[in-house]
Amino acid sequence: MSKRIAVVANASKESQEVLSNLTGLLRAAGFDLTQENPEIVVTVGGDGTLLRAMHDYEESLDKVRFVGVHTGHLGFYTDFLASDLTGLVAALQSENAQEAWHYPLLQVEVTCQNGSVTKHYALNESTIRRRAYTLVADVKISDLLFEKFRGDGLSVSTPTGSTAYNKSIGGAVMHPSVAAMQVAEIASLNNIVFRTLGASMIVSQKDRVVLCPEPADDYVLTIDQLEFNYSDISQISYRLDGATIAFANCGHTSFWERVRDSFIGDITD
């Protein structure tokens, strides 16, 4: 029985050309191309394309594996170049679902004042801000009131997401085998009146981070590249609940190799 494969590409000319060539090769190799209930999702573009595909298939992440073809500016999650489509097809033919790589996802649970609860999952990070004013929020770690934060916002990231926005605001880079999430401040206020920790925090999987913002009607919550507006947030809860995203083992690049290639490049003597 042939593997069911969906191919998702961004709108760039190069990606659309790769999409056309790749679908032809996959059909010739006998794969079943379908957007409905695929076993493997192949993305063509950059990290943004893969993130979009992950959220498109969020309801079936326990049944689908991902692999990326790089045509974008940053390909942290992509394993293949557009020049190696035949290599990708060969790798997909021999790919074994039992050998997939699993990266943790961040569960984000938003509780509103009326008691309604909305749940999201993030592969990279989730941030909370206000549109035009300082964010003021109690920060709790499990049942401990840790601090009252004041600043532009807060970011909570997964280990793989530690290399994304988290890194740009001074957070640490974490290997995905570390069962933890990271809380990083966005332009916190620190003076003789207001104090925060002033450093990113690595919070273990057994703990939950809960943010209780002051009442306001202009909160902006991001989940990876998605944006949500809230006017009545009671609290936001973050935790690692065991949910993961699976990457097909088609010559999967190691995490530290990805970090080196994405941020440092070739090393010469």
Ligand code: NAP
Given for the second form:
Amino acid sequence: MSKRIAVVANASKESQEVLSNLTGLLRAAGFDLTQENPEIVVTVGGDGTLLRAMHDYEESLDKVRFVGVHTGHLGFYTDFLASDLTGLVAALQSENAQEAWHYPLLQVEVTCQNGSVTKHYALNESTIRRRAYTLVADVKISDLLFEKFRGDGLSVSTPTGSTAYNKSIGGAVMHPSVAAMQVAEIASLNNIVFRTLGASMIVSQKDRVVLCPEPADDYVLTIDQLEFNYSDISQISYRLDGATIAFANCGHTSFWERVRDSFIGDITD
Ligand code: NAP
Ligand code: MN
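Let's see the other form, the form predicted together with the ligand, since the form predicted on its own is already up.
Everything in the complex follows now, all chains and molecules, and the chain you saw is the first one.
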């Protein structure tokens, strides 16, 4: 049986060209190209393209392996260079599910005053803020009341999301084999009256982080690039529940190599 592959691309001219070349090569190599129920999803574009594809296939993440081809700059979820499509087709032929790389997803559970519960999964991070006002929330780590946060908001990121928004707000870069989530502050208020930790926290998989925000009708919750408006939240619970995203092993570069190549570049004496 030939492998079922879906190819999704962003709208850029270059990505659309790669999409058409790659589908031709995959067809010629005998792959079954399908958008429904694929085993492998190849994305063409940037990290944002992969994030979108992850949410499009969110219901079948336990059955799908991803491969990212980058047409712009090197990305974190996009290992493959668009110029080596024949190499990619060969790698897709020889890869198998047992060799896939798994990275943790963040489960975010929002409970509202009326008892309704909404569950989301983030590949990078989830942030919470208010549209206009300061966010005030009790922060609990499992059963421990840890602090009363005041500020613009909080971000909770996955290990692979640590190089995204988390890094921009001063969070640490984490290796994805460390199964933990990172809580980072967004412009916290610290003075003689209000006190927060003022540093990002790496919270173990055995704990959950729970936020209990003050009643308000203008909460904005993000899940990667997606935005949700909430009112009357009673609590938001964050944990790593074992859900993962799988990446096909088509010649994955090491995490620290990707961090160096994306943020540092060539090192010359
Ligand atoms: P975007 O505005 O294009 O993303 C901002 C940048 O973050 C892009 O360069 C994107 O790469 C890069 N990126 C995405 N995931 C990354 C990761 N895991 N590690 C390192 N860089 C990463 O929006 P988008 O493409 O839809 O991506 C949504 C993500 O952007 C959010 O989850 C958030 O993490 C990030 N973001 C960051 C900031 C900030 O740093 N101030 C603000 C808003 C959003 P590509 O160009 O390859 O897509
Ligand atoms: Mn993007």
